[in-house]
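Single chain ahead, by itself, as C-alpha cells, in the form predicted alone.
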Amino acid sequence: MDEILSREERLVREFRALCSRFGYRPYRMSKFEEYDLYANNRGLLPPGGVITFTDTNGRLMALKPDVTLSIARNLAPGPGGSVRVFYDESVYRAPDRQLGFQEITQAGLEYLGEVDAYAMGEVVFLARESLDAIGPGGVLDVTHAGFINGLIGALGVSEAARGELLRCVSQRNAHGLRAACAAAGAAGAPVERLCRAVSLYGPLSENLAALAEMSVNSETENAVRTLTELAAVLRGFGALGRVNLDAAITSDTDYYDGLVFKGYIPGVPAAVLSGGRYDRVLERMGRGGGAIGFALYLNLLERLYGREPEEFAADVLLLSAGAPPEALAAAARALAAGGGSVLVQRAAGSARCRRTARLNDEGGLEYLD
C-alpha cells in the first residue's frame, strides 16, 4: 500500500498517528468562512489578501487563508477540559504578489485550554517528531517572544521606534539595530544586551543560563522561567536533542504573543513548520484561556524531495481486446482481491504500469513483460 502513496501522503499519514497516539483527534472544515472572520483580524493574517465570493445567500464569504482562526472560532474547551485536535488542509494566500494566489497545503494540530508546562512540551515535542517525519537533520528553534520585547521595553523607545527595532531583530542586523537605537534616542547597555540577545543562538539547554543572565524585568524573567520549563519537559520526553534557542525569532502575524518556534530541515531554506503560543487570537474573539499549536507547510517539500517521478497507473495493465467481458470480469476481481491495482482497457497506449497482461485462450492471465 506505501508504495503507491506520495511523500506528502505518507508524511500525513504519519503525522496523524503521531498526534493519534497523544490524544488528538482530527478536524475537518469547509474550505471557507464568513468573510468577517478575516476582515476583523486582519493583523493575524499573513500579508497577501482574501480571495472573496458572494453566496447564495448573500453573504460575503472567503477562501481560507488560514486555519487557526477558524479554530479557535469554531471550538472552545469544556470547564477545567481541553481541545486537541489536528488536521491536514489548504489555505488559499499570495505570499508572493508577482505569482498570485496560491492553495499551499499544510498538517498541523492545535491545543486549546490551560497550556500549563506539560501541555507546552507536549506540543513542542510533536513539532519535534514531525520534522523527524519528513527526513533526518531537521532542527526546531524556539524562543520566547517576551524576552526580545522586555528588552526593547527597558530602551524606554517610542512605539513607532519599535517596529523597526524589531524588524532589524527579525533580520538579526546588529549595525542596523544599533543605529535605529541611537534614532530613537537609547545608547548603552541596554542597546548592547539587546545585540547580545539577537545573536544568541545554540542547544537551548546550554544556553539558558545565559539568557538569564540578560533578564532585565518580569517580562523577561518570565520567558526565562517558561522556556526553561519547556526544556524540562523535552528532557522528559528524551526530546532536547536538535532543540536550539534562537532569541531573534520572530512571527510574520501578531499571532504569537508567548513560546514561538519554527522548524527547518537540511535542503530547504525556508521555515517548513511555524507554531507558538496564541492567547491573544481568543482574546480578540471576547474568550479567555489559552492556545497554542504548529503547522507544516508542505508544499515546501518539493523543494526537498524535488517533483516526484510520475506515479504507475496501477500495478497491472489488463488489455481487454478480444477478450470475453465476463472473463476479464473475474480476472480484474482477482487482481484487486490480491492487494493490487488494475487498469482494464483495450491498448497500452500511454499507460504507465508495473506490468502488462492479456488473457489466454483458455482464460488465464499471461504477463507480457
The other form holds:
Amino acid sequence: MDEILSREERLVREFRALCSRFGYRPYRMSKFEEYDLYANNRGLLPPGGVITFTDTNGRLMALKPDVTLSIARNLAPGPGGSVRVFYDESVYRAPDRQLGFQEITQAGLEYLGEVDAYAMGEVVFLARESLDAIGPGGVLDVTHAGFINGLIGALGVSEAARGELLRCVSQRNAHGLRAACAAAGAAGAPVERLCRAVSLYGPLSENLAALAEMSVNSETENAVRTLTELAAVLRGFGALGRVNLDAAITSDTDYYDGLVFKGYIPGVPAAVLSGGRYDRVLERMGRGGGAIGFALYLNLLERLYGREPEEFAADVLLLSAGAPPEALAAAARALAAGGGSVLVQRAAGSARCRRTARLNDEGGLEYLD
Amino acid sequence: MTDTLDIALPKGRLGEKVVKLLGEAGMGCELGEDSRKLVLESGDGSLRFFWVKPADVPIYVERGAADAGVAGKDVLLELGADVYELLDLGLGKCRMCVAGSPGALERPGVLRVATKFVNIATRHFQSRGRAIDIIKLNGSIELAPILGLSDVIVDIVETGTTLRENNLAVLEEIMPISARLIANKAAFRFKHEKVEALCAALSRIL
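And the form predicted together with the partner chain, for comparison with the form predicted alone?
Entire complex below, previous chain first.
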C-alpha cells in the first residue's frame, strides 16, 4: 500500500507512529478560529497577516495562521497531568508579502503541563527523531533564550537597544554587536563575552562547559542548568551526540521564552523544524503551567523530494471495448479482490498500467503484453 | 549537497577587491579581471566562486544557491535577507546618507524622498516620525532634487564629489557601509568547518 502514499504522506505516517509510541494522541481541529484569538495575541504570531471572513452568524473568523495558539487555548491538562498531542495541519499566512497568502503544511506536537527535565528531553528527542525520519544528515540545534537575555541584561543597556542587539545575535554578527553595544554605552568584557557566546556552536555535550564559564547572573545560570538537565535526558535517550548547542538561536516572535531549538536537513536552505518552551503564551491567555512543542514545515521539504516518481495508474488495464458489462464487472471484481488494482476503459489512451488485458470469448482474461 | 564551499562574489569593483583579499588570505583562485567564466574553482577544489550582480548576492546565499558570499551592508539592509553576517571585510567603505540642498530637511509637510533604497529610507524617516513620500529611482538619484522631483535623496556617498558638483550636501548620515562576508544558515551547519576556516583566514589579514 505504501506506493499510493506520497513522500510527504509517508513522512506524516512515520511522524504519527513516532509520537504515538510516546503517548501523544492525534488532535484534529477546524480550519477556522475566531479572529479575536489572533487580534489579542499579535506578538505571538509569526509574520504574515491573517485571512479573515465574516461567518453566516456575523462573527469575524480567521483561517488559522498558526496551530499552537489554538491548541494552547483549547486544551488544558488536569491537575498533575499533561496533554500530549500531535497534528498535521495547514495554516494560512503570507510570509512573503509579494507572493500573497500561502497554504503552509506542517506537522508538530505539543506538550502542555508541568515541563520537567524529562518532558523537555522527550520533546527534543522526538524532534531529533522526526528529522531522522526525513532523511540522513539532519542537524538539531538547541539553546536557552535566557542565556543571551542574561548576557544582554548584564550590559545594562536600554530596552530600546535590546532589539538591535538581538538582531545582531540572530545574524551571528559580532562586529555589529560591538558597534551596537558602543552606541548603547556598553564596552569591555561583558561585550566580548556576548560576542563569544554568539560564536559558540558545536555538540551540546562538548560546549556546556564553555557556556557555564560565561555565565554571569541568575538568568544565565538557570539557562545553563536547564541545558545540563536536558543533556542528561538526551544521554538517556541515546541522542546526546546528535544535538548541537547554538547560543545564537533567537525566536522570530514572542512565542518561545526558554529552551529553543531548530532543525536543518541537507538540501534545504532554511530551518525545517522549529520549537521550544512557550509558557508565556499560556500566561498571556491568563493560564499558568508550562508548554513545549515543535513544528515541522512540510512545505519546505518539497524541494528536497523533487518530483514524485511517475506511478502506474493501476496494475491491470482492462480494455472494455466490445465486452459485455456483466463479464467486465466480474473480471474487475476478481482482480481487485486479488489484491491488485484494475482500470477499466475502452482504449489504452494515455493510462500507464503494468499490464494490459481484454476479455476473451469465454469471459476470461487475455493479457496483451 | 557537495563538499565544495560555494561562494557568490559581487561583479565589479568590489568583487575585484574581494578577490585580492581572498588571494592574500590564501583562499583565492585565478579570477582574472578579464575572466569570462561565471564559475571558477580553487586549485584544490574546496572552494567554488561565481560572479553575480551585487544586489543578488544575498538572495543566492539566503536561498542556498551559494553557501557564502560577499555583499554590501546597503544591499543586506535593503533586502533584509535572512543570512548570517560573519565578518566586516572593511572593503568598499562609504556612507548611506540623506542629501539635498541645505535646509531641505526643514521643509514643512510631507518630505519627498528619491532613492534606490526604499526600505532603508522608509525605516530611517519612520524612526524620526517624519512623514515621507518615497520616489523609487534606479539611477542618477542626484538629478531628482535638481529637477524638483524630490526634496532630498537617500543614497550611498563615497567622496561627496558628485553631490558637491551638483550643489547638494550631506544632510544626515544614516549609517556607514562596507562589504560583509555572509553565510547561508543551513550551510553554516552542514559546512561548518569550511565556513569557519574561511572566516579565520580572512580575519587574520583584516
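For clarity, every value in this text was computed on a predicted model and none was experimentally measured. Rigid core: the largest C-alpha set superposing within 1.5 Å between the two forms. Residue numbers count along the first chain shown, from 1.
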item: Post core alignment: Arg352 C-alpha displaced by 2 Å or more between the two forms; value: yes
